[in-house]
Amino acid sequence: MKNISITKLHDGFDIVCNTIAADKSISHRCAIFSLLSDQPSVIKNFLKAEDTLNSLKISEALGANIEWQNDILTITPPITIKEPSDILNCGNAGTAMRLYCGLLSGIDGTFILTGDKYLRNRPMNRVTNPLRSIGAKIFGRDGGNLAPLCIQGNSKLQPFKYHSPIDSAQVKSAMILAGMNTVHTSYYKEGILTRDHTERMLTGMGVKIESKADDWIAIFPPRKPLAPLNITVPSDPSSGFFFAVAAAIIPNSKIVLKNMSLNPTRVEAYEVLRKMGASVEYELKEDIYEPIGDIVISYTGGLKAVTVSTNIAWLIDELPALAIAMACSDGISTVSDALELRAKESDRISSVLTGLKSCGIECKEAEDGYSIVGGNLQKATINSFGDHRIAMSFAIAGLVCDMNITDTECIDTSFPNFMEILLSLGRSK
């Protein structure tokens, strides 16, 4: 088991960072959506982390040809997706498992998806139940809720009109992929708009996806192979957010995060940090598949407490890091309507509060969130529970008070150069 120790940073930093990990959500989708074309897709800056490379290996196992030339990835799809001879391993990636469920449910063949010990305990019925309701045959532990999952693909899925009780981009993406393999138009609705990378990318590839006035999304099955992707994956704002928090809580600090996705559904955590008192500025550079540009975050003095209860789906991944900012703020911060935190790589409500209490921070757990009383973080030993965002969030806390963190191999699943950037903060001046 790998452990790390973080030393308090005694001086502020002023740094331009152009090495934030490429966006994981978009990289997963590049590996998966490339299978839908009949021509090679060219992807620059694909995230070379365990999670996304597992998605790419699955694409290869399904018949794609994978070629690397420096930082350029070319994925040549098979004429038809083939039934693999082995189990498809998603590692720690819930995105891969749920999106592949949607895709493979509509393809003739037998497919078995598994993952590591953490992923095998994450709930999958949010995807498997609606897919089975339209004719997919999916079997697994706990009635199909837990991996390994066996999918008996069916190329004649039924069109659907599904109002999801869960606001999840993964559920939405799975159902859109399934809807592309039906005979007629399907409709999907969510409570609030979740991340829309799937809609943006598939529309760019030629799928007709329309947002209706009553918030239903219409998915029109394509009648011909999709156009290939030709995309440069932007940097991941949820990865950059760890360092945004560092700049916001360490006096005399400033960071410029280069080439980030500025998709409105991806920068909500930065907006919360702005409400807390940090300086946050956006500089748009391009807007093709995604708006891309720079984010500048500066320390402006002590942060103030904040209430987070809306647009939760837009910042669900950043809430552990935001909890560190809340612990360093003045007043009592609250998070609510975030039950989805309990279904992540760990139960992040429990994991975050267990860590904060070890650091001497007063906090209180609720079923769908928590409250945090700002104070002075103290050195502690933190169990990451195998969750990369817990590990990295408390590594940022360590810049304030020193920190020991256990079980940190998980960081490599999403952000292989995280420690390199973290260490560079102390060398920036």
Second form
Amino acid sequence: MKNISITKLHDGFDIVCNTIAADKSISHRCAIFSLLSDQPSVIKNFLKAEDTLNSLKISEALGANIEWQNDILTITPPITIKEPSDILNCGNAGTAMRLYCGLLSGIDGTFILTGDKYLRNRPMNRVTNPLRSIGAKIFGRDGGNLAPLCIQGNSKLQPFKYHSPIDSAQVKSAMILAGMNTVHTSYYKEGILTRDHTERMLTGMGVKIESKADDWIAIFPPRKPLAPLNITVPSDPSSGFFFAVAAAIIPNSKIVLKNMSLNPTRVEAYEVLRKMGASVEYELKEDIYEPIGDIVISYTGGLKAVTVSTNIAWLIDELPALAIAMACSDGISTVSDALELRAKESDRISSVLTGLKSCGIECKEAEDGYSIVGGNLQKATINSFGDHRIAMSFAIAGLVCDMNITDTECIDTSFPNFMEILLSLGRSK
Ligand code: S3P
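For comparison with the form predicted on its own, produce the structure of the form predicted together with shikimate-3-phosphate.
Every component of the complex follows; first up is the chain already shown.
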């Protein structure tokens, strides 16, 4: 098992960072959606991390030809998606498993999706139930809730009108992919607009997806092959956020995060950091599939406590790092309406609070959130519970008080160069 020790920074840092990991959500979708065209997709800055490389391997097992030329990835789709001769391993990636479920349910053939011990314990009925209700044949442990999942794909899925009880971009994306394989228009509705990379990218490929005034999304099955993707993946705001928190809690610090996705459904955590007192500025540079630009975060004095109870889907992945900012702030911060945290790579309500309590921070658990009393973080040994965002959040905490973190291989699932950037902070001035 890999462990890391972080030492306290004695000075602030001032850096421009253009090496934040490429966006994980968009990279998964590149690997999967390329299968839907009849021409090669060209992808620059695809995230070379375990999760997204697993998506790419699955795309290859389904018949795509993968070619790397320096940093440019070309995915040539098969004429028709082929039935693979082996199981498809998603590793730790919930996005891969749920999106492939949606796609493969409507393709003739037998497909078995599995994952690591963490993914095999995460709920899949949020996609398998609605997919089964439109004719998909999916089998798995716990009545189809737990992987391995066996999909007996069939091209006769029924169009649907589905109002999801969960605000999840993974569920939405799975249903959009399934809806594209039916014969009539399907409709999907969610409580709040979750990250909309699927709609943006598929629209760019020629799929007609319309948002109606009553918040239903209409999905029109495409009548002709889709255009290929030609995309440079922006940097991941969720990965950049670890360093945004570092800049907000360490006196005399500033970081410029270059070429980030500025998609409004992805920058809410930065808005909360601004509300807590950090300086946060955006500079829009281009708009190709997504708004893309730089985010500048600087320390402006101590942070103040905050209440987070709305737009949770827009910052769900950043809540562990935000918890470190809350622990360093003045007052009692609260998070509510965030039950989804319990269904992530670990039960993040439990893993965040276990870690913070070890660091001497007072906190209180609720079913759907927590409260954190700002104080002085103390050195501790933190279990990541195999969850990349827990490992990286407490590594950032280590910049203020030293920290040991165990079971840190998981960082490679989303941000393989995280430690390199972290270590560079101490050399920046
Ligand atoms: C993701 C959606 C989110 C997020 C996950 C990636 C995606 O999950 O937490 O890291 O790429 O669609 P949910 O949509 O299930 O909340």
